[in-house]
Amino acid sequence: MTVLGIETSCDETAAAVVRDAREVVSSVVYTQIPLHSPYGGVVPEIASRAHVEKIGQVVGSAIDAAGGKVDAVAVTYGPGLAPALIVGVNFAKGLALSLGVPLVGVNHIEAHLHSPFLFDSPADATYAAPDPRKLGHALGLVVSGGNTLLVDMPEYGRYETIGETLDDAAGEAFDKAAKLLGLGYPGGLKIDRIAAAYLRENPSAALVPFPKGRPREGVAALSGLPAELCVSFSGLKTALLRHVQRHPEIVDDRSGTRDWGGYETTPAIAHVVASYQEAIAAAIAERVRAALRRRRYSAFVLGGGVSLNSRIRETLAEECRAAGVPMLTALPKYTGDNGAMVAGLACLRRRVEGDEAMRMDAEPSLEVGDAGKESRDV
């Protein structure tokens, strides 16, 4: 089976067609990070107008690339930007009634526990992971701009979330230390290479004592789940801000600007910088550890834009050489948001047709495990 995959949930439009749930065979993204820059994060209007303008460019070019035949059409319905989706979701429609194909409903969260198992022809199989029917019973975490969240993964197409940040997700928690520091939109990618640049150079470095964000037992926010697999970011955050309060000298002296990495800050905000993203590292690190030993794991599965971070990775597979759980991660282009993982995950999904497909509508607030109009039986 072949299927094009529409992905619009913030601020990239992105579109691929996949087949047998694994093989990319054509994959579009049109990101708008230019457009949202200026305003040092993401804008709602700003991206559903982009989306409005650039997603018949984007979803042509991938079916061209693909030959021009799909068997179904896939499309993230939520969680994510009510206005982004909005233009996903109604394209989507016209575009499978116009071909008369099928039409499938994701989650945007379970499309990143997919990503792990695309590859991009038969030669690079060999990379993926294997067929993620035969996963057995696996722990997910999803780290994104938009998502932190650990899932409990029975069997592939089952998922509980057993852990997740009660405020900001790494990826907002890195943007905005990142303009707190000025170092610009986004962020996550310069903190990465800046803090990797600083602690070649200093590996011993005596870096500042940020929390690691461990929410009490008993708080509302928990909802009911364990303290120990949630975070808290705003902490964090917090306790940068007085940081740089408390020693100006940080962001106000510019003397001694270098490049970290590939990008021009001083030896004092680049520690700073290491420092945060060390804590963000070991909150994550400590939250999987504690996941990894409540039940013995067939594999750890890490998706989401934020997993490409050269230090979570660090951490994260430490924990999971400790536990004797493979971790499977997903080719970097396939990290962040695109439609690879929602045509993929689409391809083990019932196919929605007729009046019901297009009753189908967008839900920002989309939990995982949430069957809308979608299927769990693979």
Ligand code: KG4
Given for the second form:
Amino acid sequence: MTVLGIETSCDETAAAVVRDAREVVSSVVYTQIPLHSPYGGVVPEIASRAHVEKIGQVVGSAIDAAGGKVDAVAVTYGPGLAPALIVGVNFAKGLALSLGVPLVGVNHIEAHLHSPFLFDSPADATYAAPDPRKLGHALGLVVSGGNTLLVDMPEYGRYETIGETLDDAAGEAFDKAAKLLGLGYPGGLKIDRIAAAYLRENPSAALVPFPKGRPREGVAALSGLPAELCVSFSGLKTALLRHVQRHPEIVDDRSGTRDWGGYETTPAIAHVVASYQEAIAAAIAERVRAALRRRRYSAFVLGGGVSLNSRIRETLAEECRAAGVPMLTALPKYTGDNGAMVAGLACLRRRVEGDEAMRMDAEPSLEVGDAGKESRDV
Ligand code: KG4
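Okay, that one was the form predicted on its own. Can I see the form predicted together with the ligand too?
Okay, now the whole complex, with that chain kicking things off.
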């Protein structure tokens, strides 16, 4: 089965064609980052307008590159920014009607958890991932610009949120720190590269002990979820702000500026950035360790733009090794938002389909999992 996937939930206009849930035949991603970076974050109206302008071209290129024929059209209908989601949903409806093929709606976060199963060719490391249908009872983690979520997956296609951030997503924590330190938007990749270069040169540097974002048991914001599986990054962000206020020379003194991992900055900023990243990586690793202790999982499935972070991958790989659980990660190009994860998921799990899909609206707050709804194999 060959499926076209369309993704417009945030600031990427993306489309891809995937065969049999895993083989990416074509994938086109138009990123709007240059449009949003002057504002230091995603501006929903700008995102929406850019999706409208680009979607025809992006989808057309993905279909052409795959030879023109698809059996179904899949689209992300939530969660995400309403004005951005609406563009993809409406375009997908029109396209499915005009092609005379079924329309499928999928959940963006569930799609991120499909990304480790995607490959371009048998030479890719992800080709060796197990068949998703034989995954067993797995633990999932999505860390992205908009979400930080631990998900229990009793089998492929069944999801239950068991932990989440109470405030900022991990990607937001990276982006806000980068903004504060004058590194520009988005900041995740820059912080990753600068920190790696700094720690290569200063492997035993004493890092700033930033808080690890552990919420207190019983806080209302937990909404019944266990504190040991939840994270809060707002305190970390405030701790960084206070640290910079106490030591204004960190941002004011530009002496010693040079290249750190491809980015020009000072040793003082590189040191703070490495410390900050360490706190995020440790917070995430601690929650995953707690989740892995709760039951015997068959695999750990990692997705989302932040899952590309080298330190986070390293610490999570250590946790999985210690627990004896295989860790499945996506190819770098499929960690961020893309159409392939949408198409791949839709091959195996149709969250909304048929007439219901033709009536679906964008659902900005769509939740993971759908208790009471059957997961359906195609
Ligand atoms: O998955 P994604 O494209 O968007 C959402 O679905 O939200 O993730 C984008 C986020 C941004 O916050 C970006 O700063 C972060 O992922 N990011 C990283 C890295 N690469 C991208 N964060 C940390 N380390 C990276 N290497």
